[in-house]
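Encoded as structure tokens, the following chain is the form predicted on its own, with no partner shown.
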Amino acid sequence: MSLIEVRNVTKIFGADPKAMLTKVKAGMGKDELLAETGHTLGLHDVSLSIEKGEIFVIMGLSGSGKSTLIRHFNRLIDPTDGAIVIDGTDIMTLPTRDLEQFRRQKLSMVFQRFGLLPHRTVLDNVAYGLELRGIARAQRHETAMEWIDAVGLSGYENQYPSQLSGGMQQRVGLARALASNAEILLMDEAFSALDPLIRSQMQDQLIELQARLHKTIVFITHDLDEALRIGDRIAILKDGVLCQVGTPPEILLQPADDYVRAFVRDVNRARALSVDVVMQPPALRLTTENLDHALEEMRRVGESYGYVVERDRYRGVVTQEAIEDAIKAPGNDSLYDIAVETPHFGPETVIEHVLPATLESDWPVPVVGPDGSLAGVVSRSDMGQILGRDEEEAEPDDDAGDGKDEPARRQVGRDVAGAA
């Protein structure tokens, strides 16, 4: 369900933006508008929907309009044309008092430069929004302490911002935003001022918190790696124009235009994509424990190995040779007893972590879901194709043990080296 709807929003900065609207709608671009009229085109006919409970990343380079767009959501900026609808409310229709109430209840914001009050302690900074709502001191401090603990700052509640590192200050800002219990969290370049290691830690914490809270988060960044890491969906802006909206795999593998294609060209796909993007159904899934039936099925399909599943749970891999030997040997009457448990991975595992196993395995590597079910398999040739290599280098993995996909093995090996 869409929580935020951006409908044909255009924003023009200058002395008479309304008068410039006709020129923009007639096709005048950003550079031409500035040169001829002195007006700046911030956004041009942007439409998008943000779903409830997702992390929606808006990204682009400096001047792309990303910060301009997010400031429309709380009406720090009003559009020259178009509408912003949040949870069914056209916020352009709200009078000042109703808008203030709407902001307090619906929206919280985390700023790039922390935005903390220097004369207040960590506890009072986190509780500040609750204080503005008139919540009693004891209750707001109790709530604030819960969020201070959630962001890992227990013991620092009586410190002042100047006594904290940049990463810790940003954790205070995040705790303050979460303490308000607003449904929508707006984060404008929230981590860009932090050192790379601290930035990575903050990304991890945001992902961890979101797994518990399921907030609707609108996150602004100029960093594609950050967008790919945290975003459920990503919108890419260029000169105020929306180029593409999609999931990280869609952005990487199906760029909408040359600009997006150039943007994603140097991304290390092995680190950015997870196994569920590349996995395929197994060629043979064996669901019987009867050796004779399993061998018959294997011969019928023409496969020399299969994946053994018992009551929807993955048990291992078995070869035709192993089944034949077991049938000849006395006392072996169950396929489950001879299935070999092999390395396997979850669907959310990044490709980089799976690459070595695919190179070492004689068959596609199993992908096992949280419930233990066999979700799919991933082969060397699948890896070669998804990492953007020529199709002739990634031969179909008809028989993973016969050397047919050796070109893909060599290419994926080079990708492993590049990812290391």
Given for the second form:
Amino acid sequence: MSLIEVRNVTKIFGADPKAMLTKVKAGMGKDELLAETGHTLGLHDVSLSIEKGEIFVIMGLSGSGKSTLIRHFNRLIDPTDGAIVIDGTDIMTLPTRDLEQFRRQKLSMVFQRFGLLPHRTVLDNVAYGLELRGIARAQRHETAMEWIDAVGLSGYENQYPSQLSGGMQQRVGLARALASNAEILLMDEAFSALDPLIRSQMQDQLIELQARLHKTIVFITHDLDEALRIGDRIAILKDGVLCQVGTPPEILLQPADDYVRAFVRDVNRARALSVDVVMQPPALRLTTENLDHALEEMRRVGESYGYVVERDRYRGVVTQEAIEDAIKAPGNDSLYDIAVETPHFGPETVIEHVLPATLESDWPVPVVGPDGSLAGVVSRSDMGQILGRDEEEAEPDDDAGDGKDEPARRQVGRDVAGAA
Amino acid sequence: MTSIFFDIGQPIRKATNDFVDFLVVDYGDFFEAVSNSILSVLVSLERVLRDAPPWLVLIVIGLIAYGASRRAGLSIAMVVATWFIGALGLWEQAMQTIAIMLVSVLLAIVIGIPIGVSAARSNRFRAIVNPVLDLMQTIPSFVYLIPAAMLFGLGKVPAILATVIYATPPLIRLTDLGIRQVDVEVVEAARAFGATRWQILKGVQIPLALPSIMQGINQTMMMALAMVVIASMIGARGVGETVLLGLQRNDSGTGLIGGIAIVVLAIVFDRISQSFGDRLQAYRKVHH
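Okay, that is the form predicted on its own; can I get the form predicted together with the partner chain now?
Every chain and every other molecule in the complex is listed next, the one we just looked at coming first.
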């Protein structure tokens, strides 16, 4: 069972939400409901499962209901209908006192505008969750100091929030959330108020911390690039309705409807996707050491190059020409020795980093797994296909090499490489 | 002669008088007990202030001013201002006024802050309280001084009552406003971390509303001082009495001296409470 289960949650804002529920269930839309009854449909029949240890991103534009949805997880907002089950507990059944206890133990939260207590120092802000849990002063300060250190704010612990920059304040917010040691971290547009550069630093820091802590993170954002960068899975909300839930490549490459398609149109895929999404099996995998056998194989397949693999480990690329030269030359060369080690990349590398090498290389660029095996290869045309799906979709700065103008682009790639 | 006006005034007049008579006859003991407890606090405070040698009072005022502001200049100015009242020949009266004012302000705080907090939490309660506050601030004091004098007798206690009725509304309003203006995201953060309502009130809302609440206390002090002349009319002693004497004897000089003393007292209380309020929110002033 998933850690967080949201079951058929509907939220209606207004004077008499319960009465409006039947109308909504009968199919009345958001605009109609607002025009006829003055009630706002915040969420409509949303169901989600969030697994332990994942970063689950809920994304949508303003008014999509994403901030409303995240506030249901700790019942800052109660649903009009539906259930929220966290770790087996239906939190709707909790009386106030148990709910407060539940919030202290299970969930912590980071806010868009930080939500720090302005009259408390950084140290006391970070220790706040522990203080509510009744942990003694000395001990909570010790724990708080560790987390202040972990987010890189040592030396600032006696400052007040107003003395810090936005990015530093949000690190205090993050440290406060982490210090409570709750299993679930709710992040409501946590990085949206920050400068782009600071935002990307914070994203890196979050990913880094998550690799160590394995929390379950529910992250709200309106920025698709951010969602794709940090999310293990992404849910897209529109007008309180869930459009699609999927991994970043699924969202980008198989949008469920026109809304998601329009949404992902402007995404820089070169930055959002990793090479394992585009890579193909190599045309020719040479596993023999024998030069003659290799040449034979090459002629049979009709390729002028091949990828040399020695006992599942990638060794390099050889061309037909090189094998022929080696056979003619004296000495008993092994295929492994004449394989040329060309640039290769891990499967998690984003396409953007692989692109120059692909353009420069005469053959598809090999992708090598962490165990050293040849996972696949990426060719210029693979790149072209994924980046240039639709002419009008491609970004002007996308260095996409699609079929037509490939030679020209290749030339540019070479020139750049030559200059470097 | 027939009139378009029904006579509503007469029944109200009669009902009110009957009600006051009823209170006086049936609950006289209760009101006396309330009166006595307030009086005992007031009398002992007054005795302390009047019995203490003036130099000691001046030193204490200097220390309080310094404690509140951490500014030597301001503290010295406050001591000089208070000395000036003594030099006007109104030391005794000033001590009486200070005693009445402090007790009134204390009562106003005890009553006003909880009502202000409740008003901030409930729109319904606020809708009930607001017109009552309007009434308290606009109705002429003499209207409630008549029954108050009947219930508590002439003297200090009805004076304190009148002062509290007049001076509490700004504190209630500013407490309400201050708590409503606390950043909702900060309150939400406290809730999200599992704070109880009381923890939110005590640890977040009241500390963050403190500038506003302090402003309310300051206003209460100023309005309490504005009441001293009226209070003296029902027998409260103090600088108000000096003004009243000037009025009764057609003695402009005495009236002016009393008036100056009230203004100087107002300045002393205002400066000390304002700088204390400023220091409480020092965290707002520091910027990188």
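This one's a predicted model, so the numbers in the text were calculated from it and none came from an experiment. Numbering follows the first chain given and starts at 1. In this text, the rigid core denotes the largest set of C-alpha atoms whose superposition between the two forms falls within 1.5 Å.
So the chain behaves as two rigid parts; what rotation angle in ° separates the smaller part's two orientations between the two forms? In whole degrees, the smaller rigid segment turns 11.
E324: CA movement between the two forms [superposed on rigid core, Å]: The alpha-carbon displacement, core-superposed, is 4.0 Å.
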